[in-house]
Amino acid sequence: MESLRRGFANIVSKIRKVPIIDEKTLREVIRDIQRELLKADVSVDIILEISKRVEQRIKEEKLPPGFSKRELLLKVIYEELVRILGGEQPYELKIHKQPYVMMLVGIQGSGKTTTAAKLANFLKKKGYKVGLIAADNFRPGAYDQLKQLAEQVGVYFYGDPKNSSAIDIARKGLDYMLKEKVSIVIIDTAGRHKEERELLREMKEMEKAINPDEVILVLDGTIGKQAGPQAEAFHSATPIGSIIVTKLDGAARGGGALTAVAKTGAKIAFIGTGENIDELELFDPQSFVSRLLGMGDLKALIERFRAAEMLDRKRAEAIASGKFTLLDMRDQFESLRKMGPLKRIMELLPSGLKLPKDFEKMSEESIDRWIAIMNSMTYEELLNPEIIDRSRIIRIARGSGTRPGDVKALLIAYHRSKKLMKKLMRQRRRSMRGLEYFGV
């Protein structure tokens, strides 16, 4: 995972070096995106489906007022990661019983004894009594295996290496954790492989006689995007609550299982990050993907676009209800600045229609002026403009570089439109009436 982590954070300190992100900028920064994740094993589906998804993102989402497109593309990016990662809400664990009972379940050599332990410790750490039993009676030394590593540990511990039926001894393990009032019991069985029916029947039986609170599938990172078929395989012969991924820390195609993994919509609970008992992590895509872009001031700037975006949706409720504000009003002279001169616009009027000599001039000027006005203002201001008091006048006037006088006429027009947009929209409900009583 380092390599991926050294080509990400390449590709961020591309982006904030660029002077800007135009159309070449972006396909340049989709290739390098491409390029790692190739590396790293991602399937070619889920690559394409990225690319597209930025691509596109940044091509149609609107900027907020404060950002710059280089923190969008820095933001799109973050999501899209986090999203096929398996989204925002990491996994949980409720123990809604006592005792709860996970049973870990997995392919030969994936780690799986190693990573019962690692799991009871973390949750013995958490304040739980916790308990292992050996099932794997398949592979030798699975046994003294695990009751070593319960011993340093210091969980509970039962098995029983002359008992040659996995399901008995995982009963007789049950009962005896349920006499020591152990919280949560960990069940470590034999490795499986997608193709041995055999382990899989006795798999499904075992998940039948105990009825376990949780299953949990453990994969090797280190074989990449054939994760997903292996869980796919796992969850068709008994349902598979959680992932828990091993062997990251030097899984060059560990993104690969992680996204193929969260491709097949299990949640991931645990990443094995070392082979120490402690190396064992809670999966946090959001946290994991922050990681990865080597960006520890990620999660600040995701909170400023989601306030941004709640003040979006403040202000459309704000126009349903006919409140208009400056944001407004900017959106419409930028609109009109679009369309072309002034001077083609007035042709376009009746002709009965005349206007002031010096009009075009004082127009042109005024509504320069007071764009750059409105875009030295926060999006609070632009928003609420009731809250621009005297030295926020000052700031805003600094900031664009006009007088104090010219954002009080602003300020003076912005209230003249509103009075006139309350009367329109006062017209506009008295015509609806007057239809609804014709029946129209």
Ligand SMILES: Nc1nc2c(ncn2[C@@H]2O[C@H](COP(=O)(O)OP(=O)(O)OP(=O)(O)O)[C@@H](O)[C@H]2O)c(=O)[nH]1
Given for the second form:
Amino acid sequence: MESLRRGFANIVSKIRKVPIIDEKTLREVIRDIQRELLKADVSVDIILEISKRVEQRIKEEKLPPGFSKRELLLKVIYEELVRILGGEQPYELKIHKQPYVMMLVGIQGSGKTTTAAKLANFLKKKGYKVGLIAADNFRPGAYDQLKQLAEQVGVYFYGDPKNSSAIDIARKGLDYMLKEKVSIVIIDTAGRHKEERELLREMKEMEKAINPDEVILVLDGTIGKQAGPQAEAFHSATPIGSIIVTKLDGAARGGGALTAVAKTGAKIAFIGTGENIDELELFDPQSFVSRLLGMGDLKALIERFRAAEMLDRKRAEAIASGKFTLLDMRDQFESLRKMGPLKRIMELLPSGLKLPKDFEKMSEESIDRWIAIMNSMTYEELLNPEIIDRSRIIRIARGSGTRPGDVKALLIAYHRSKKLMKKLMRQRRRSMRGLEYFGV
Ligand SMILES: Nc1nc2c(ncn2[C@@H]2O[C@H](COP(=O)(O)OP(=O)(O)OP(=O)(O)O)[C@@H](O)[C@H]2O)c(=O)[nH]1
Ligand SMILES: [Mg+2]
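Would you mind generating the form predicted together with this ligand now that we have the form predicted alone?
Time for the whole complex; same chain goes first.
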């Protein structure tokens, strides 16, 4: 995964360095992302999907005030990578009964036995009383391998190298664990068959006989996107509760395995990142992507976006309840500026119309200044102008290259408009009642 990390770190630093995010840089960035994902063995359809979505979202999504296009691009890349890795909801271990029985399945050499011990170690550290059962009576040495690991971790163990029936071993093992009041039992199975079909059939049999609470598929991360079809084959034989992808340390194709598996809809619970007993991690797409992009401040950026999105919802509520905010005022000024020169707009108005005094004094420059002031405010300030105190006024003035007096004048005008709007709303409501009569 190291090369993928380096690749994405380069993309991020490029996004931070380019002077502007225009169409050309966007195309370049998307091409860089494609190249990295291709190197990681991510399948072409997933790569095309992510490229299309990044491009589309950058074009269509509106930029909340106080954010740059650069930040939006980082956020979109982050979110799209999280999405292809399984989304924001990570796997959750739900131990709902005792003993809770987990059965590990997977093809030969995928890392079942090692992972069984790692998982036992992980759960023991969480405070559970854990037991391991060696239901692999096929591979010579399988029993000793797990027994040794169980001793190393310090958990309960059951196995019987003389018994030729794996199902019988599992049953007897469960009896033993029940007697010992073990709370989580992990059953290690054989991955003997090169032929997948035969293995799937056996797995089904074992599953029926033991009825485990969770079947965990162990997949070798070095096989890349092939992990997808393999996960699907297993899943159609027995519903897979969760997946563990192993050997992600140094696996250049790890990204391919993770995205292919996530696409099947199965939850990746853990990833194996080394041969040692403690090299198992709960898989959380969000923290995985944060690390991949190598940015500690990314989380803060995403949180700022989330906050802005929440304020967006609040704004919708404010509009629905008829509250007039600085955002509305800015919208009005902006559309006024788009209409053309002020003088011409004035000429178009009916001659007898008496304009408010403020309006007559207004010039293009003063409107632009007010827009600049409002652009220097945070979204929260625009929505709740009441919170703008002295220190905020000074900051806003500095940010917009104006004087604090200008900011104050704007706030006074806002309060006057707000009162006026209230009055107008009341009048309109009254006259609406009249208009209803005419079917308007
Ligand atoms: N680098 C690395 N090696 C791993 C990881 N997980 C397992 N291995 C290695 O992969 C090899 C096979 O692991 P096992 O746990 O024996 O695999 P298995 O699925 O039980 O194999 P069978 O019992 O033959 O089906 C061993 O050499 C492990 O040390 C991992 O996350 N990283
Ligand atoms: Mg094994």
